[in-house]
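Only one chain is given next, in structure tokens, and it is the form predicted on its own.
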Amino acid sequence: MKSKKILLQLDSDRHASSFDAIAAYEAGVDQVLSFGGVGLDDLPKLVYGAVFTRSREALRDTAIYIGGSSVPLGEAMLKTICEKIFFDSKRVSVMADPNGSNTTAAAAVVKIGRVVSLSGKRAVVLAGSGPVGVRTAALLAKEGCHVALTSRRLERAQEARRLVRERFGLEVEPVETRDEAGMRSVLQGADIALGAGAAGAALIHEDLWASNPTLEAVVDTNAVPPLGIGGVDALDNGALRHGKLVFGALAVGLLKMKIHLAALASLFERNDRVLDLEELYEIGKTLE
């Protein structure tokens, strides 16, 4: 008899996400266990309780996801799980995607990568010193462009910064923008601009980005109004507008979901696969 999917559904949060355990049945797995407020000091029980209860052959059946609004826990996570709590055969695939960064990141330059040729552009990601923002600018920086990672707090770009560079090996440029002659200055010269502020945070608005004549792709992912980006509907798919190419949040959304679902039912196709931020985008270009 075929053994069932079972996902181990491991988050940070005191309620594990409805969200992505609903997502997980959508992507065809039987069976999720669910368990919040997860911490690196649980991990050990719960994933030896994973590899231990089945064969060499059915491990392939089972596998993990790391979930939770913490992205620095999330991240510490994974590491820990595949480098100290994994060992020889006895290992699962895993899928990170604390707070939908990876996943919202990946669809968000995929997006751009379809319409705009990115290697020598150069990228400006507005608020960006959050996880979507962090991990955008660095697939951005990673596909050849030239990346400047706001905040209205240098030091907080200057923090993305180091993330970026000791998490990727990647360098980006931290600017401070503290009011619309700021932004209005990030934003010369720019091929790219794209939102990654918290929901419900107006960033710049539409004469500022439609007067400005090198922009050929606008992008936002805030879907909560006010938007973050003035004059991007969330339904955007590459509408022409002011002679640029705009995608707003929604239509990044529905990318996003197909590269999660994709990914989780890919986890089950062996029993060593580990889908993070890179691993992600690469399955979010082969969509439709």
Second form
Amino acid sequence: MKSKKILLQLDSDRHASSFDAIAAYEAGVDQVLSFGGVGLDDLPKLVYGAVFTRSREALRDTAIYIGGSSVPLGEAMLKTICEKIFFDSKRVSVMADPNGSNTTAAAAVVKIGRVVSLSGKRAVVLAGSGPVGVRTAALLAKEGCHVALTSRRLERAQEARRLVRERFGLEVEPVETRDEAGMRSVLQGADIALGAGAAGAALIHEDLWASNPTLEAVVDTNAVPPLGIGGVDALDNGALRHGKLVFGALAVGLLKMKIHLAALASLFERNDRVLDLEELYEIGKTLE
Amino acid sequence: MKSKKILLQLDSDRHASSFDAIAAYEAGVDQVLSFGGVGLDDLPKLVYGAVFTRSREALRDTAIYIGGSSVPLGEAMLKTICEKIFFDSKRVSVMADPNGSNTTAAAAVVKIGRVVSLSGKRAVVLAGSGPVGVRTAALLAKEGCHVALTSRRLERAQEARRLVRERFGLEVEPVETRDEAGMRSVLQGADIALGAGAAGAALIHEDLWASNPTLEAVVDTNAVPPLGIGGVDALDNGALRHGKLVFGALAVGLLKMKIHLAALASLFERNDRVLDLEELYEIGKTLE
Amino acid sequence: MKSKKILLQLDSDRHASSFDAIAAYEAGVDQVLSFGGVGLDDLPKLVYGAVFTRSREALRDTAIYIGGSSVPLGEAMLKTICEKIFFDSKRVSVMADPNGSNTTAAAAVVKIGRVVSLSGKRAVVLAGSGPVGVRTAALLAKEGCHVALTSRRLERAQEARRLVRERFGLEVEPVETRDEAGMRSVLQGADIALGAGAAGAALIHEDLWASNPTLEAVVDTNAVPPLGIGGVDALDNGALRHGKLVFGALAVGLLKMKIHLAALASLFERNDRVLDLEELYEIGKTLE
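What's the form predicted in complex with another copy of the chain like, now that we've got the form predicted on its own?
Every component of the complex follows; first up is the chain already shown.
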């Protein structure tokens, strides 16, 4: 009997995500063990149950997926598992993608990097204080962009800078943008504009980016109308609009899903993978 | 790798029903994702997780089953999912059978219809104000019966009439039956008698139906002793007793289970099936 | 289509044990239905759902596993299911191993019995008032040992004696051991010493058992440092130390796991197995 690929789905929401469970089966997992309402205190028993049950050879057939709508809690879960629970070779591979933030950010930056040389470019992450914004900004900074990260409130943009510094050791520039004039100003001289606002939050009108002479690429990550960036079609996948290469949320989402599935599959190749933002981004670069 | 048949089991009870999960595996489902304690507010995330994960071609390999002991909540869940959450082709097949009420009512009426021509007949649904009673009455009315629905309290019978009107657009006659005389009276001239009372609630004595000159068929849906209709054996499957064709709860239950399994299997033939009472009844008619 | 082996995992903890679920898949179960937060009141619906769904021939493909960290609740669940819920042939096989107490005790006594003739021997179960201690004491008494069971508090040892009497109809001698002198005293003339204390609780120093002239076998069931019995290596599997045969917790644990897996597999051979301590011990005796 072949050893089954078993995935522990640890989710801080009351009901573990049906999306994440179905995605795991799509990725070839044989059995998903779904746990909802998971807090940090629940981790030792759940994780040791995965680590101590199977033989050393079968350990790579067990893996952990951390989801849930709370990104800070998901991050804390990953840190707790890797730093406080695993020890020596007593570990299994683990992937963290709370609220889809890692795979979405990875997909968005991979999309841009395929059409624009990133090093030395000026990138603006609009409404970037949320999890996707912080992660997109970090990846762009890592690729050598000067990144401005905007929020309607300066403190939020500053808090996002702090998160990027602490977690990734990189710098981004916090910018408060209260109105259209602020948006226009921050986009002046920018090469890349990426919308990372909440679902359904309109960020800028079409003419604001269409008339910008320096922008090369425009990306929206919001698939729920009204779109975050006006004039973008959610299906745009490198479409040329007003002389800029445009990516809509569904095109980003399609790559996000491919990264998600490829990452899940790769968990079972070894028992010591840790797939966080950077690793998911690298996986994304290898995909079509 | 073949796409797995995945069923979301949405159950309003704290623990999702083990019966429904096992039945799904019996019906050939590859993976059941069981969710207990589901309320209407939980539906968008759970359902979208099922609708947006797989490719359009694989959508028919995902389906939703609505169970739980609360029939009104199960009905509201079906309505919410079909009318407020699904849109365009973004849907999966769904079956609703809260508390087994739809499959039980469908099986009972299919049984009767196989031995009695229903059109124009007088049917009495005894203790019919519960979910199985309301649904049995509706199906009988739909087949052209004049249906009397009894309850110990007139208001309950009237409320059942209202439910049949609103949900099915059909008429049944509410009758208060406080004692044996009332039962005898409502059965006068009836062709069909069906007991739909709560488990273990005795409704009528054997002589009451045995001595009735017009009754052709007698059906009991209560499998827990004492049976609802005296003198019926739970295993009776069209047995001739006192000149009437008699069906016990286990015979009805066997067909109920066949309908349940066939319906579950049929969910995966398309991605737009909605299997509620009427559809389950039609499936029942096609089964041996 | 082959009938799937389905295991109901009933667990009184909020999250059903990931260890028990993975072990079930390792044992060849096709689908585990995991239920956490299970109380006695939940049992009828959960168990009947397992008993009434499948045909009589397929009943042996469904089984129940009772886990959870509360041993008294696990015992009550087994009793309720077997005595109040199952009836006639309406039953499935069931195994109880709350907190691993049954398989651990069975493995420890099997290990000793393989190197020491148990009948007529004097055995001391150190810190034996917990579930593993009570069960180990019972099995040793059943094999003909005179068993002393120690606790730092006499009442606890007496309560353990009561449990062994009531549940197994056997006698053990309760002994209060407040300090090293007490430990030395109770071990005087003993042939077997077994540590059953809580994880990480040191019970006796190495010299205390090393210098004992009568001891033949020494067993520790605590795998978390500091070990319960000093000078024992957790990997010891019948090692000769100071002239005694020594077993550490990991060697016991390896056999425990084999018993667990073999027991799970045997559930599906019939539909009427009840695997509690005694049966798990018998299974352990048959394993390598």
